[in-house]
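As a starting point, one isolated chain is supplied in structure tokens, in the form predicted on its own.
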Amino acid sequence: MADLHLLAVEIMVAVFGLGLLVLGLLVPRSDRRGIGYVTAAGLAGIMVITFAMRELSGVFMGGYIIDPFSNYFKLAFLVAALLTVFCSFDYIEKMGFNQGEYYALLVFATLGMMLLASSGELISLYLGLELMTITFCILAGFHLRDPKSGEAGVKYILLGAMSSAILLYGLSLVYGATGTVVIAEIGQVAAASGSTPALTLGMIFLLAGFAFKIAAVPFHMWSPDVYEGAPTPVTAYLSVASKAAAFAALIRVFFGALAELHSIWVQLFIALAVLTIILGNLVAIPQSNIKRLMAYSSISQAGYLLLGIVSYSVLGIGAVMYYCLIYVFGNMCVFMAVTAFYNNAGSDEIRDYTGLSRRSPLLAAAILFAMLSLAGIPPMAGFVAKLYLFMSVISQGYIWLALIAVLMSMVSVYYYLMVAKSMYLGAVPEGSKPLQISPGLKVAILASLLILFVLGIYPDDLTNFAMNSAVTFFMP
């Protein structure tokens, strides 16, 4: 109980989520928009406290790790959740129901991600993963009047259950081979006994389970349909935060428990990275729906993040951490603009973005510059993030892998600029009016753009935080 202060952030998030459920029951229907403002204020307050505790370290009950690595990811989750709330105000109000439940589910999904980032043993890791997955299943199907949303929820439930079963089977094999569920102890047993058939098979099942969560090829089949059908703010949160959480857990397991099998799993990660980068970028080209385009873009981004895992170095893990936060701002900026456009036009088709630069210069600029950051074009922050990832694999001798990644980044510029071409060179549709954007969403979009520019020009503080946190996994 003396170490209970280590769980301060998780306790605050859990209590806040329960409070939102109660608030949703008590507040009159006409005033429920205010629940969104309360959620934004609460998440902002928790984020400030988490930042103040970013250097806190300790282990709770031998299996829950609080360190700069987990604190970094918790900040990323809270930033993504806060931007999602700003993105949700008008969208959820138009649904006209269950606003309290919606915001509470967002908070509980954030709690599940935090458990994933800090879990030092397999049981709490699986519980965190299921908490995150179940809440996203509900959120994906939250738009009750939209058949696509219902389809997205069902697909995510079915495929999510299958991936969870695969992951759980892998966890059981690892436990059976080592006799412990504590990640550090698994690493010690594996180092002493070497790779065994059961441990190797468990590692393969774990890799398959995590690959589903990060939407790596060939485990990506759920991503485009769920991204298209889910409510746009949910798609935004799912595309950034759940991916970052899965990478945090993956790093803990493979670098902490299965480091002894590095020579085996690194080859599998190389294959996944190559397939994911190539397929994600090439299949994005013919997409006509911007949410499906961003789904395949998200798949390719997972491939770039896998480069840091392949490098098996401090630079690689630090680059993954840095890229995850930059990806939060870049992808959320695009989806906030997409949500604002949908709130006005009711469409996610790229052809309907024609002439957007004259109808809303802010939304057009937000999509353009955020996509340039995702493509890795300087001076946007995405350039620095991709540079670190490419440097990490080059430093380990995988020059050919970096060349493939650079080539595919050039391909991504093409399909991102297809959207820009429609926005800036297309004619304004007859009878169209200037788009209305809520003040809160304007502020969130402008803040995200500013951060992408600032971190692209001056990334030192964030990269130092990420690199210093990554050292944890290579200390004796």
The other form holds:
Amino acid sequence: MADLHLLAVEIMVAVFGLGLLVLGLLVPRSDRRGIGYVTAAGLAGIMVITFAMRELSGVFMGGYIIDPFSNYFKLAFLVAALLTVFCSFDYIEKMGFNQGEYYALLVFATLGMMLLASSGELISLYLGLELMTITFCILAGFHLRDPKSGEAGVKYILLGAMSSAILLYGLSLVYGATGTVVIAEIGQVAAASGSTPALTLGMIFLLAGFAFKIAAVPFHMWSPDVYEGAPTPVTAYLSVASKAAAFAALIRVFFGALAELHSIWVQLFIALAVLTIILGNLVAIPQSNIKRLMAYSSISQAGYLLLGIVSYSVLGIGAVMYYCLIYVFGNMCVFMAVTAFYNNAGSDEIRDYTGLSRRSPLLAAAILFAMLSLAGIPPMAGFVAKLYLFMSVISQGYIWLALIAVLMSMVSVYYYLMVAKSMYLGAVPEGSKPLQISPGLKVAILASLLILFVLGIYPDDLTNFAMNSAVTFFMP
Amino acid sequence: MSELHLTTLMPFVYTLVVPFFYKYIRRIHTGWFVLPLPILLFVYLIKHISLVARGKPIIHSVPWIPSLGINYTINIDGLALIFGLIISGIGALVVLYSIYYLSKDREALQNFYVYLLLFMGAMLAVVFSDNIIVLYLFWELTSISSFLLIAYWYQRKSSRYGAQKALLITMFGGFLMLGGFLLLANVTGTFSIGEMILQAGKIKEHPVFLPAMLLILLGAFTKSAQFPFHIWLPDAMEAPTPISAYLHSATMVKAGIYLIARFTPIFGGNMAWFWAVSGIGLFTLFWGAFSAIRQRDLKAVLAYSTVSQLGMITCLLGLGSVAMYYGPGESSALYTSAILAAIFHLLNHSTFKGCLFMVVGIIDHQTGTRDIRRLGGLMNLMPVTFTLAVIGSFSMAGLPPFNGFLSKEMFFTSVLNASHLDIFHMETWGIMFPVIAWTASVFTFIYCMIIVFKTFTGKYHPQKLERKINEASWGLLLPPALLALLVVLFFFFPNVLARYLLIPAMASVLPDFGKTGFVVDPIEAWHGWTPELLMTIGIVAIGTLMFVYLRKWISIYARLPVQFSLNNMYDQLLVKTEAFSARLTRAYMTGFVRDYLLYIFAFFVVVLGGIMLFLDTFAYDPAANNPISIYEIILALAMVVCALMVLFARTRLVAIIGVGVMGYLVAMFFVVFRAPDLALTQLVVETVTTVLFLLCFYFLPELKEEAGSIGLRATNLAVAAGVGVIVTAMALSAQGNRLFAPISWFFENSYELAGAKNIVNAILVDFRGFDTMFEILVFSIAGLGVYTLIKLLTRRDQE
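Can you give me the structure for the form predicted in complex with its partner chain, which would complement the form predicted on its own we have just seen?
Complete assembly follows, chain above in first position.
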């Protein structure tokens, strides 16, 4: 087999996941934390190797693309996975069972995302998608004794299966219309033949399938229920990495295979983006559960990311890439803090966060600054990310779209502020103790916060890398 | 990083060390450690005055996001310098004042000074930045630090309310301003204000001119508390008084004015700009002064008076922008003087209003109240404070010998000039300007008198106060005294000020004019019996009369409808939005998967149907089909019956069997169409899934009849029918495509290539060997699932 070295990262992840599964059987049940530490160390190691290999590029067997674009996303997934593992230590220990399986499933989900980001043909894309979705189904329902978690699992299975079916239908239509599954070849055939009815219909199904995965309105209904019910670290991972992975695949398919139809799909994506941004932000306002709030906020974030797709330009893709990574850090930071709070207080209700700034200044600051970043307030990295997205749509002439997005950012400030108000200005509940946070989680939270600041002040290296990776999609 | 960058960013660096001072050196008030910084900054800026006055702005640039062309460029020109001096100068006085105002034992001083320094740094960066993105960044930071400072006493509900209101309104404007900035950047291809000014002509002709202008103005108006966005400022008075003096009168609220002045070279000379800026300014001037009189809290009076004075400066900037219409020369000199007046008044306002706020702070500090009804007769108890209050108030009222008199006269000159304009429809509306300006000034005079006489003269009510009154310490009196000194000095030496500060600032507002030199008359107190002087005399006469008979007419305020007040609208807006979004959530987030599916399918029907209709993708040619045989008709009918059976089944078992039969019928289709391998696979898969279904559904509760309304049922029916129609249409048009070789190839070659006599076998194990293998794999896994479920069942039975 030629060029097997291109797959080094994927192979490592797969072997590592299987190894964890075996390890979970070997390690005695009393040893609770070990597997988590091994997972963290392993992921960190793989991350370093991936970073060292970030310039690697090539095509494996004609249908699996390794390029800076996919490497960038793989790094983002690994970062998210690593933070999720940090987030899981205490949470999973409290749950008290199936540690090995939990961490192995996390790793497999990561593998699925990597496949999604790298696949250059439709079959392996679908494979990656299913690997990711099915593992998340299990993870969402992992909290066996919690009926909400069970509900989350079942809902994710049902709606996930439905979205997969839709996507698959779209893939088969596209295959039927062009006679090939390799994305680049589809693009060539489509360019030669123009848009045929079958291709157009297939494109719509693909769009719907991806809209499911990124939780864009009106395909978003699963996300608040699943986010609320799933174990918090899983919610965190689901909200950032699976979204980023779906965006990576979406960019590959729509910019690679369906570029010929872009005049049609840009219109559809505009509709999705507008609906998503408006509804996601408006509905987030009355939420009283922080996980549900974050669910709606993630929905609206998907809407912002869609702006980059709408702009159909190098700047747009680069903006999406940059935004994805910032979003990983921002959202993970909030969720890490939420998990830490849950481990202590056993609640996810926003009213219980009152006076948090005095009980744990670190958690309160983490939530505050991460939310500021999500809202796009300078000097947080989220501002630069939003700036790029807005610039990309404005440069294509969609001024009204940018204005809607800007105005709705205002709404997002409002509901983030409600959380901040409760944390900083509320009274400390009587009889509450200072919170205990494990050192690992503390370090992870601080590191993400630091990155949010640093990338807000020095975004240039990263954005340059993103822009350079994005250029490949517009080269003849 | 240049020295300039480091200096202006110093406050941020300093925020890092303040907590250490607070924590480890508790004996000394933390303010003493903070104080040197603004003083040093002030001195540093003073050094640059002569250079800037000679028309040489100081520009330094460091790249920030080079890929977007965003640099952190510092540009200290006349306008920036005057703001920089106000920020650092008043900043130093406020810090000094706060040392005596805030107790080092009871207050969380580290927070106070960290927020204060954050604000100072951000505000300096706003006025020094030539880059709009950097400007925006620090602009928002000023909003945030203002929020933190208003909520400094967060235990109070009113503080929290005020802080939130201020943040929401200013940030709302900030976001819109960013939108305007991005539009401008898109037109000009640069983020530098300086470069944009060079392209002003191009911007004026571009269609985004008006939207960009309005968006940027909204940013400025929200920040500078212009009508109708002024409502946040009175509520912001919950902040500690040093903060009100600093942020909410001298500096932050002037950021909007700065923005208007900064963008005058780009937008000025245009009718929309003129009316938006001067019209809103004029009305704000009136409304603020009018509302100030009804206030009972001294700080609220000052807040509304700030609103009013800011309106006056805004109005002046709008009037001055007319000069851009005429271009440099004699004819525009009448209007350029309005810009001079604006900048002069900006400076004057910072001095007398800063002084007044500090005076009110002293009263609050010494007596424990700011309520006018509980105060009175303080003149003899606090003589120094009284003197300072008189200086501040009389200057604000526009009386000599204080600086407010000069700028007020210049303001009257400008409105009188404006009333003679014959452009921008001013020939009909021009007279409005002097009339409203004069009326507003009467109200201004009245509330200035209220501040002085209701507090310091009249009857002293010791029983209404909690403590014994005596004069404040020198530390509290020194900062306002210094400002009062400036109030007087500016009156006597206005032209020194004009030469070194005001005219250079004017040159940056009107860059084209600066090159040829301004035609500026020296600022003088006495011009003879001019209409302006008569207006002032009229104000004093009418104002005194109305002040004396205040009781007679103050009841008109009670008649203003409450529910139409802007504050009420703001509150209602928040309540309504929350209620609306809660209703929206309840309406569609039911938690039922079937409802979610309904929305999704409905979307599909709309989009797919729409695309098929509009793009005309439906293509069906019946002639291309084979004739339909009787078997096919029977099978199709049987499938329809099955589908209906599933729909109307009363138990799960029947429904599952219905689905299973449907699968077998599909297999039959494959048989009819001569695809034996597919038929075989389909049969096996169908069997396994049906078994799996049956096993799984064993665990589920009984099927319940859901009583849905007729409307719901009709919707369901419509969506279901829509899906059916769309899918049928798609299937029909898709089959028009034939891309692949027919499998008859396998039949022809099975013997030669595979050596097989059984065609089906050859296809299964040779031609499609991999397919078969994976099918077997899937089948085995499904079988494993069945096995597990059966095992679970038996185990449960045993228990």
